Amino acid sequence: MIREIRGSDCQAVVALWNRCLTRDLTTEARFAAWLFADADFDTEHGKGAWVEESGGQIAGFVRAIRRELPNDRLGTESSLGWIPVVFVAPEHRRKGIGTELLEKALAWLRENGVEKVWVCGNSGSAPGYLFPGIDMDVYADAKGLFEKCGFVTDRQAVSMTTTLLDYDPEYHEQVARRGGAGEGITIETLSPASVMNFFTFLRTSFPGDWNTAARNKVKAGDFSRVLIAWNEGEVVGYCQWEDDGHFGPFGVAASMRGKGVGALLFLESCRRLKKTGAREVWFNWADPGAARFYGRLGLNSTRTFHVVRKDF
């Protein structure tokens, strides 16, 4: 039996989640924040998240998302839908449960006007984002399920990391500056005086959830973990990070890419992370072009994902 999720399912769903998604463990508190506290989730009716119940036990779970609130200036992106996660208990696999759950989610999205569905996201700012797509090292069986339901691989993405214990930002900066790259670029910490320029840059270059993430930093007064790059009086790039070494969001204006701006931002953030005692720098998502950029700066791939999509 497939039915909408209830609050009382939380413990059982999380327990099954941790059995199935062994590289992406969660807690009841984190699950509740991710699902029940999400403004895009209908807590009154539970629509958008379903469980498969078998013999009184939760045998599977799926979540589907369509935006209820605008994605900054991109609006609700009404033609797009997302399925960030689906899983089935190992002992219940190959019985059609995964297909039933996925088809339930797809039917709901289609009924609500969605024309393209992403698993797990079309960008790092996708709603409900947990990881870019299907981790082919541990969840490869899921790819067959999605292909059965008409999904195709859109592209690949990787997670990357490097230790900061012996990392030498100065060496990598010397390499990055060869040929005059980075000339005229100034990197500085975001300040109250530069916030207007910063958000003008974001509005133009990166409309969407990155604006929300940056606003949250400013609203929290957390200026010290945001860097901006200036060129001829204009903000042309930025990055932010967390004390655990998580790097991003990170972006450079299209007209300034390939000119050393991104390298200078990343390397300065590494210097500051090292000073706080962070042992590594890491992020969840890089498309192939970005992965080559980070590889030149000494980062290594840790996970490989297939980003898949279905067009109705």
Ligand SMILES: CC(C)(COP(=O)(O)OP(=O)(O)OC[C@H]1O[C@@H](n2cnc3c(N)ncnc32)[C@H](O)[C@@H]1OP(=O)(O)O)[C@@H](O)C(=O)NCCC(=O)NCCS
Given for the second form:
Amino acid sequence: MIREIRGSDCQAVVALWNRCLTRDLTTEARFAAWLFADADFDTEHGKGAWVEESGGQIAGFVRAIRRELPNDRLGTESSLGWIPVVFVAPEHRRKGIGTELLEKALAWLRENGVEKVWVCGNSGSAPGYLFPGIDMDVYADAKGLFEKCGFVTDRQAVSMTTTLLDYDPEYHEQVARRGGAGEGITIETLSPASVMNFFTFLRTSFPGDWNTAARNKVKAGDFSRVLIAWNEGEVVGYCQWEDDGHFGPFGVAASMRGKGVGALLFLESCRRLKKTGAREVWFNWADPGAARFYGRLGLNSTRTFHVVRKDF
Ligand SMILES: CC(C)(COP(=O)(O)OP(=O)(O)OC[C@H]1O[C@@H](n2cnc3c(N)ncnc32)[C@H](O)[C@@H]1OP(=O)(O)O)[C@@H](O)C(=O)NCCC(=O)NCCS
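Could I see the form predicted together with this ligand next, after the form predicted on its own?
Following is the full complex, with the preceding chain placed first.
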């Protein structure tokens, strides 16, 4: 039986999640923050998150999202839907439960006017984000399920990392600057006086949820973990990070790409991370172009994902 989730299912769903998503474990508190406190989740009716109940036990779960609140200036993106996760208990697999859960989620999205569904999204718009798509090393069975339900692979994405212990930003900067790249670019820490220029750049170059992430940094007073790049009096790039080495979001204006701006931003972040004691720099999601950029800077991929989509 498929039914909407209830608050009292939390413990059982999280226990099952941790049996199924072995690379992406969670806790009840994180699950409650991710689902029950998600402003796009209908806590009154539970629509958007369904469980399969079998003999009084939870045997599967799916989450589907359509936005009720605007994604910054992009609005509610009403033709788009997202499925961040689906899983079925190992002992109940290959009985059609995954298909039923996914079809339930797809029918609900379609009834609500959605025309395109992402697992799990794009830069600037990935509500409910847990991972970029299907991790092909551990969750490859899911690819068959999504294909059966009409999804196609849009692109691959990777997670990447490098140790910072012997990482040499000076060496990589010399390489990156060959041929005059990066000339005229100034990299500096975000300051209260540059916040207006910064958000003017972000709203045009990277509309969507990166603005929200940057606003949260500024609201938290966390200026020291945001760098901006200036060229001829305009902000043309930025990056932000956390002390544990989690890097990003990170972006350069389209007209300024391929000129070394991104490398200067990334390398300066690495210098600062090293000084604050981080042992590695890492991120979960790079699309193919970005992955080539990071590969040149010595990062290695740790996970490979298929980002899949379905057009109704
Ligand atoms: C992916 C998952 C949800 C599928 O659940 P399920 O209940 O077994 O799905 P179904 O029985 O409806 O199978 C649907 C289709 O998926 C494909 N599939 C599922 N398991 C497969 C496997 N081991 N090998 C090949 N194809 C498989 C098949 O096409 C299958 O259709 P078929 O049985 O008619 O051939 C389940 O394997 C799971 O929970 N995996 C771990 C969590 C996970 O990967 N979640 C997705 C993260 S993005």
